[in-house]
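Okay, so here's just one chain, in structure tokens, the form predicted alone.
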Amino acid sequence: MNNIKKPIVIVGSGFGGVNAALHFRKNNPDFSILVIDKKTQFEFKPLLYEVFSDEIKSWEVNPSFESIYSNSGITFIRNYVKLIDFDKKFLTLEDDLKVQFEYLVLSTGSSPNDFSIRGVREYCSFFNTNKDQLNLKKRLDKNIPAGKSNKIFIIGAGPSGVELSCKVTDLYKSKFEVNIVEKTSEILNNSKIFNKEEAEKTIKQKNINLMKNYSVFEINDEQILLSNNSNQIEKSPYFEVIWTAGIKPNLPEFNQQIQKINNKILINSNLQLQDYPNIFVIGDISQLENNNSNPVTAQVAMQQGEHVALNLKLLINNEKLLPFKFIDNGEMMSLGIGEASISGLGLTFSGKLAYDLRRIIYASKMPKIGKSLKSTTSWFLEKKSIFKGIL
């Protein structure tokens, strides 16, 4: 049985595994340190309906961990955590190779939940990685059949469903006609009330038909079966069903219990088990104690990363931790090719020049950022009138 012992492990490569690694090697070149995912590539899920619409390309979002891990001293490994226990100190993957460690970061993130919709699995497309958006390219790209129906219905309309629906409408016109299912009363119910308005009026400038109120009850190959408000049932036919409605953790066993709300991990301010000072977790998966909750964004992570980093060394040094705060820098979002609005900071405008600026930022986000920020300073020379006397 082959083991690696006592390195610094991170479970999932996410917006906080990646953070927390980059940053920790940066200021602790001497320690050794190990990421394990069980993907090879890196998804920057923000710019994913860019890569939907064809206005970037793949390799510019989706960089692989061996490109960014590279000449960092960082090791990385492709496979997936069956088992963890706490109080040994060792990981059990897939292969049934053991990995013991000292220091943990837990950051493995979420997957669409179906919520035991009967369904979903079956019949749903997802846009959550760079293979739902190329799968679903493949079939919205086709023809439809005579007698089929030109009915997309987009589940969820928080950013995700909001920007996608956006997306569909303007690369596809008049193909399909986009739906919106909302369970609530209210579009974007956590973001920016500017980005909410905008959105609002992108949605009926785009034709886009709202649905606010309706809940899936059951989908088929054929229809789709809402529920209003007052529990009637609705059924339309389909050519197509995107599942955006929510996310689930994605949790590993572990060999102890731990305690969780809504089957997210409890963690104190210092983003550490309660328990296992030595253990942290970040992202999706964590819920901080006394019910305070950040936004599921990869904003919140990214800081989660490099804050796990600052409190590993301290730990380390057996100095005092320092509690997370989350500064809100604000939010943008993608209203359509070549449309976005953007609120924080305090700035609120939308438009082209808005979806430049979201670009840029997004950049500058991006883990080992060379190839895209060169593909993103060639788009921007080619733009650069537009922010003159702006920038």
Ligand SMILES: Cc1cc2nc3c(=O)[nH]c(=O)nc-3n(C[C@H](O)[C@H](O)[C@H](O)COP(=O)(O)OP(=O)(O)OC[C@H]3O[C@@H](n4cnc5c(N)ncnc54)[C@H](O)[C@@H]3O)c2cc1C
The other form holds:
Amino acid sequence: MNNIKKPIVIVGSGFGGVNAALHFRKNNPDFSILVIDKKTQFEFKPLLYEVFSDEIKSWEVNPSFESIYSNSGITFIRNYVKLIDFDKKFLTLEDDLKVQFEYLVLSTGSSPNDFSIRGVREYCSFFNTNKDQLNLKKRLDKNIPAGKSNKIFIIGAGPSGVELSCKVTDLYKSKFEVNIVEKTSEILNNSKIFNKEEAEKTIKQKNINLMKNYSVFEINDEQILLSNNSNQIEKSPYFEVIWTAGIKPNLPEFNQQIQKINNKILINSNLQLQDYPNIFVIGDISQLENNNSNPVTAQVAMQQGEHVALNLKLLINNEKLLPFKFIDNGEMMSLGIGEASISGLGLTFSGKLAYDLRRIIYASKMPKIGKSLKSTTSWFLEKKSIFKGIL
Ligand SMILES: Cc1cc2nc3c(=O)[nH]c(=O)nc-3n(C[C@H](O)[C@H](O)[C@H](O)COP(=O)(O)OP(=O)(O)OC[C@H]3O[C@@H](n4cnc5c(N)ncnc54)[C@H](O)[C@@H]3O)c2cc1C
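Could I have the structure of this protein in the form predicted in complex with the ligand, to go alongside the form predicted alone above?
Okay, now the whole complex, with that chain kicking things off.
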């Protein structure tokens, strides 16, 4: 393999970044790899609901980057990347330190999008990080002051809104009235039919109030203002509003103009930035050219991370790169305490079996670590080859 002078730098150590780093290292032990993340721990977001409900401990799904990269020969630094210069091949960290790179993998993920709706930033809770789930738990654990509404509004009936509403209902039973607000006429617009039907049944069984065709107009410190199908505004007091209605890419500043679609970075089928073959962009922040869109999921980010590791090697060796093809291995959904729904590779499961399977499958997806979800479910994992194909 050709030698390179400066390191391969990976910015963002989530699903895309960790997989790119570990897969590249596995097959190329002689290259210098530097991973930079603003956090100290990996966040396994698909299991955030179970951390919230205390079915899984946070340490099981938030391993430190130190433990993930120890003895791997990969250097990890905790820092925030604020600016990237693609032409001069350097990035600037929050303390103005500059880092040069030969090749760059950018995988900085996404955060909640408030769509500039008044009051969302000030008055809503979010559910995107471990810190968010801790904050939400603290707020919901408080007693309801006399005269205050017991209504919770969860905004958005995508996977996050539906999964969270089921856990909140199970955890707080009769304390709150749980409402899901959805601006279209359907829940889980991009999900598999089986999971959608299971979720609809569960929402009914749990008496969660589903408000379809409503969108949030404004939120203030006392009321949520919702606009209905006929554009009339309905007001309601609330105890808590939880925003799960959309995400936007986390992007540092760039010294060059680059092409974006809906603020996501446009990439070619080899996952490279247009005009910069030494830069790869993966995960939630990327958009494939020619309107080829992949779901915005951990599954895609992980597969892209693995693919980048392969293409990086080909690029360094001046060989022809391979286009990325997403393999849809299915979809899993948490539907309350001890319950889930799975649809993948022609198989469908729901209930307790699906809950156990979901946990096993996710355990097998955890990055290489010592004490973690892997060890606590080790007896399950011995059987994981049975489920090898799914997710
Ligand atoms: C509650 C929840 C549940 C989910 N459930 C599922 C599910 O069941 N199945 C599924 O497939 N997907 C699920 N997802 C989506 C999935 O988590 C994301 O699609 C996935 O994390 C994207 O991977 P990524 O590598 O692009 O970004 P991330 O995994 O978010 O990683 C981005 C990393 O970049 C770091 N970073 C960001 N900006 C900077 C910067 N400027 N400098 C340094 N570091 C930076 C962040 O700290 C983070 O570690 C869920 C998401 C949420 C929030």
